[in-house]
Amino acid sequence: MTEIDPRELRNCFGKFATGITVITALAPDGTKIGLTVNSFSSLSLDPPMILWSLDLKSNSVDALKASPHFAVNVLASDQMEASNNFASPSDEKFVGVDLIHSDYNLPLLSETVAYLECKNVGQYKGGDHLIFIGEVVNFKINDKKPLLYANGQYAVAARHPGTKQADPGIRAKTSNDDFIIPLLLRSFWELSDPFYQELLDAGIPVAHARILVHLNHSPKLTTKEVAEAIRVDMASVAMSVSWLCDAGHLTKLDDDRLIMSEPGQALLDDVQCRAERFEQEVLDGYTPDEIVMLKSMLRKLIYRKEV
């Protein structure tokens, strides 16, 4: 039998892309337990069961074995910091972490892709790990993108460019792919809907984001000028501007012109970071030349009157 090199085997295992979870529970003394785990897997639908494994050398093994319940928090693509936090040996992992209510008194992380509350029904030794079996007693899912781990680094999920979204025959009956306006509209909806939903999931109304983005490019506009620029009705923009001013994201000058504050810039940075990541997901699988050509053609359409 060929001798197995542990390091190379780890690299081999790393070729399998996994989601990332944070297992949370309460120790018998009431102390919160939280650790990052990517060994999670579904096991059974009837009864509803899952499994995950933990290194036998972990300091949390005994406490988790004694806990009657545990939770599997499936991290979202914007929760890389949470993954790093709960992967650390710190005793202060839960400091500053937003938690949500659990009927089973479990520390559930907010803003995740999903969570599953499980009854701890058994443990089985598997080599240098302990396999935990959980029976799902409650769960919730959110419309967010998951955080992945592959090849020793974080990754995000993206629809494969070769995936067919609809039967070509069906598309032909519902729209004409020879006309550019329907194509542009459909591509806009395809990209904007999931991104806008992600912003809403993060508590960022789309109108707020659009106002901040435009003021970043064209500062010191009035509310009316902002409404005309982003093509949203005046009443809606006025409400958003009022909220942004009250929250300290915008400051209204004496002549009613708007400027962004430091908190507003921080919120804009968050939106732009999400947009950059989302763009990478959408364009994954396309060549650099194809991306350059796409952006060039769009710019020509946008600025065609100035040419």
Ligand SMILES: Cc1cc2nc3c(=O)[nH]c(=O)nc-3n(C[C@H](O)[C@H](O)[C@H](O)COP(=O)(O)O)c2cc1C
Given for the second form:
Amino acid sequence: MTEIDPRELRNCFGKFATGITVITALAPDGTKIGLTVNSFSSLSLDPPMILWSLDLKSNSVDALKASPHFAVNVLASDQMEASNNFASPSDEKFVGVDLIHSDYNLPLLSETVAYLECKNVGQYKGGDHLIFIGEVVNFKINDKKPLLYANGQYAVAARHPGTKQADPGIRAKTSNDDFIIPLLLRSFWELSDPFYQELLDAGIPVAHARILVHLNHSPKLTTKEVAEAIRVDMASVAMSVSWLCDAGHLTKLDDDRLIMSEPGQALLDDVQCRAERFEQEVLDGYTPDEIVMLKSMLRKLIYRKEV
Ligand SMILES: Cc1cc2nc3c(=O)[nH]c(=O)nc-3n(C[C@H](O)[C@H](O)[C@H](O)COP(=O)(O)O)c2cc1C
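Let's compare: the form predicted on its own is above, so bring in the form predicted in complex with the ligand.
And the full complex, kicking off with our chain again.
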């Protein structure tokens, strides 16, 4: 048998993504018990049962063994602080914590994704842990996103982009709405129209902004090369370049290559500041994971020929 390295084994267990719960109960002397647990699992539908396991070294072993009921509080994505609080060995875990009413006199945390009140029906020793079996006597679900734990880190849930079904909240209105090109075009217009209008209102024509952004990425291009890169006709780009040169934003070298000057850089900084703020507004309400996934999918489409 290969030797098992406990630290590696812990890392291996951590590859299995879970939600996070706080198990709460009342000790026989009335003290509130609470600890963060991700070993929770559903066990049976009929009868309704769940399980979780407790480290035998935990301070709460005796109280939980003796408690006739316990609650499983399923944490929401905005309850990372609660998870850290109840994962500490402190005596003051419940100080300042909002609780809601329980018919079973259990400390129920407020604002969770769900809770299950359980009858403590069995305990079984499993190595250095004690497996608790609970029979569900009451439960409630709230409309929030769960907090997740994977690879030793907190995470949030997002629908996998590979899943076929569209977000049920945003189904395709027509079959045309399901093709990638109209979807990309429509989303581009939805975002670019108000942003380009904002630039125009600030006295920055879009063509000027696009030329500066491009020259920032690829300095010293000629007017013709810029026109090809940003896919705008040569005559329009030449007009914008001439305006940018007259205004002192660009300098044209003898070989027709364009250099950005200090005022040009300042104008570009202004455009980029506005773009960052606009992006924050547009993506408000998306989770960090959704944003990373959206950008990664778009990059995959852009660079698909290079993969
Ligand atoms: C994400 C996470 C998951 C945890 N899962 C468990 C678990 O399933 N069982 C357990 O006994 N401890 C688990 N712990 C550790 C306990 O929360 C921690 O040891 C806590 O201090 C125990 O409290 P107590 O000693 O007051 O009982 C977990 C901690 C974290 C951060």
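The shown structure was predicted, so the numbers you read here are calculated from the model rather than taken from an experiment. Each form is matched to the other, and the largest set of C-alpha atoms that superpose within 1.5 Å is called the rigid core. Positions refer to the first chain, counted from 1.
After superposing the rigid core, the Cα of His208 is displaced by 2 Å or more between the two forms.
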